[in-house]
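Here's a solo chain for you in structure tokens, the form predicted alone.
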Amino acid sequence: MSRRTRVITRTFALHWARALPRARFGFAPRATRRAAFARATRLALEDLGPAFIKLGQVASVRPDLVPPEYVFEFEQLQDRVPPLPAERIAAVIRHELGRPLFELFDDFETEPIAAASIAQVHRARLAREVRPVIGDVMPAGTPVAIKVVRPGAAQVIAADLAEARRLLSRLDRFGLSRRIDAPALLEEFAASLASELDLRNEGRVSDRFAHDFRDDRCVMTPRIAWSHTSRSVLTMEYVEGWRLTEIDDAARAGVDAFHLALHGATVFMKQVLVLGRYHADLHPANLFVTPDSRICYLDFGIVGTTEREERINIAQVLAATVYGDADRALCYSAKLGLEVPEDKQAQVRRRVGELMGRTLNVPGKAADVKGFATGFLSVMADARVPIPAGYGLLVKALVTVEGVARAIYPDIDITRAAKPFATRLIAQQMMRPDRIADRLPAALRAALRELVS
């Protein structure tokens, strides 16, 4: 075993322990151990750095492979690293764009507006016009954010990879590899990564969702300055505003936060719904709200798709969701790979009714979305049941963006911009002239029986 093996096992292991109180000593209810070992492993995670924080990361998008206690712990872990100096992240500039500084551009800032462990970011003015792909022309001195992946930083990180698959083949030793598919986790961390350390990819994303939302005068990404973009260097419009934690500035400002925080679940649904492409990896730190007004998108590192007969049916599920139909959300449910056994299907079907009741269909309350789901996949994950990875991943940046808006609106309800797009959906669906066709013998079949009864 090795040192930094060694390390990584006590780490755990200390954190773990610290748990035991919390947990009663595994006499606890089952979600207080759960809860109390998730806490244990994010800070673990944490004490570990860049490698684990970024592992821990890749979990909490996929509810498929982790469990649900883990999932909404691990969106706490922070990313953030003592910054580079300011001439090392400027030759990373110059080597790759192959140009000095100061031609690209004026008033580089050497202290950083973010470091984390792949990338840091500075901010600076363009010397010359840029005309991006998308939006208008960006002319000499717009602010810019240039984010710059750290020289090193893959092979810190690929080094700590390596130690992280020798800890967590041991896991069948321990039992924890029922819980989480470590694997699994291990390849996405790896695709999660390669993806990440080309910043033309993050920038290509942004691109096309600022395409996509063209004529929504709410919404906005910053521009790529793509004579100014490389592998390794991303440079794009700075963008003012206010984070989601300061939103109270916001709105003493005049920004109508209720329409907003309404207006992007709305944006989401047409990213799931209509568009086929979805920002699946939103929290505080990918979001603005601008001084007009808009919510501006950033970071674009996790992307989910859906193909147009998965929409259908997603569709149907999130209408019988939020109606609160039990039997026609895991009807369609199952069209998209969430198969309950026959024999828990009436066992499943009552607890999924009984927690839609809970929290969804509550009188006078707002729909607890993040509650529904964190107790369906627990239903699931009792029931033995594998949660499909897109399935995964859309429940929880359905959670995410419920989150995202009570951010910004505390009392908001995101099952009102839910209904009207799945229901739309649906009867367009139902009208379309194939779909008719299919379904007109079996409806005259129906109707001829009445006849004759």
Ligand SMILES: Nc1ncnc2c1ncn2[C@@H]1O[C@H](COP(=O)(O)OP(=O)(O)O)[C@@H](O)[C@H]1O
Contents of the next structure:
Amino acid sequence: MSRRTRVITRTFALHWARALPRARFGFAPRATRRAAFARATRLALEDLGPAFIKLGQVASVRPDLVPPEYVFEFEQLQDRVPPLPAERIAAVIRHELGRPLFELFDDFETEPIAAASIAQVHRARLAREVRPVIGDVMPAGTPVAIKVVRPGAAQVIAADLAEARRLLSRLDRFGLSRRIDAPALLEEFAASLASELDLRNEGRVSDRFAHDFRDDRCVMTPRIAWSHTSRSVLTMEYVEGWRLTEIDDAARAGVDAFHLALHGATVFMKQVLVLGRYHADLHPANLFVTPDSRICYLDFGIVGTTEREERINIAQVLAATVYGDADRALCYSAKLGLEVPEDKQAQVRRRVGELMGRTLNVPGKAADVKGFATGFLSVMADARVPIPAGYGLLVKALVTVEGVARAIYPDIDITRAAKPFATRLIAQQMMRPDRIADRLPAALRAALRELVS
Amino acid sequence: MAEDQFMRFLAAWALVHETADEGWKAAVVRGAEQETGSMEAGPEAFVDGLSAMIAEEKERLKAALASGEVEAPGSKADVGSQLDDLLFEVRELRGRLESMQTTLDAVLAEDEDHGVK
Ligand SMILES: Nc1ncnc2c1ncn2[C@@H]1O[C@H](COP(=O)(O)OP(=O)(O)O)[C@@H](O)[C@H]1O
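Shown: the form predicted alone; wanted: the form predicted in complex with the ligand:
Next comes the full complex, and the chain you just saw is listed first.
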């Protein structure tokens, strides 16, 4: 056993041991027990550092591979590390952009705004005018955030990753990994890491988002300074505002929090149902509310996609879920690949219906999407129904959106955004003009029949 | 955008078939009484709501037709949005080129630093 392996094993053992009383040594109700061990695992991952934190973060967007309690616990993993000295960061900038810092930027601040295991962010001002892909020219002096990949980040993580691989193969012998598909996660991890290490991907996704929402006054993304950007350096407009993690009542009072929270949910619906690209990994820390009442999206992490053919079914599932129709929700879920075996259908339908009543349709209370999602995924796990990856990602993303909206306006009910959207979309998608221009009346009749069926 | 086009499209259909469907008219009356797009009451109410939305759009379309300001598909608005997309792609390409140029400059500067000319 290598020293590192011993440390890793000990860390997990320690945290799990501490979780035992909370789980009443295995006699607590199942949900309590699972939650206690999920929390212990998260604390262990945080202690173990960057690679494990990243691994946990990847696990947190894979409800198809990881039990729901873990998914929602790992989402809270904080990837924060002590910053590297500014000179090291300046050296990367100089090397990557080919010019000394002072030629490119003014007022480079040596104290970083954020330091995570992969990248560190510093504030500065543009030394000259820059024309972004979207939006107005950024004049010289514009404040920018420079995100820089830490030198050696890739190697450090690769080493820890190898360790994690060894460890997980050993864990296979214990019960833990029965419900966690470790090899699949590691593969995913390696892929997501490769794309995160190239910051240009983030810039492109950001520009694309700005384009998609060019007519929406309520959302924004920082403009990217491509002339000051390379693989490991991303220069973008610095955005003033409150992170959702730090928004308080004073801030809420200054903006239209209710409207913004609802709008945030609507943006998501539009991404999933119209544009086909959505943020699967929204984090309150990566969203800002600006003083002029806009939501600013930073760091796009994992982007999920939906195919045209899927969207109508997704809209149907959403609509059915929102008005508590378990039957329809499951019927359209089947079209998205969530297949409940014949002999389990009655039972699953009953449990899902009951869950809807308990979480989404409680008179006088805002819908609890997270409660519903956790319950739903558990019902599926109990019935041994495999969750298609895309389906799981979407469920998780919806929960994240609720979290984000609640950070802005704690009592928000995001199904309020889903309702009108899904209503229109079901009709709209079924009736896309290009498809039916030539056989109009027949299609309309068919659509209406579908809607009332 | 696309969504509005759809409503307009349905409205046009409804306009053409103004007298065709009594059930539709009844739905419009019921739907107009509820909040647009509300689904609490289930699929029936939903269809009523939709019908009401279309009826509203139909009235707008009637008015627009009367004033002669209606646009056909493939019209200005349509072409406009396609142009927007194209423009975005060109600008995005410019962004990529700028970033590549920067990287290229950096590599060349490095070579000079090491005395490789
Ligand atoms: N354009 C920006 N304007 C203001 N703050 C920013 C900007 N970009 C990043 N930050 C700050 O840096 C933090 C980390 O940036 P982020 O892109 O999320 O990196 P990471 O992927 O390491 O979390 C953000 O939470 C935010 O506080």
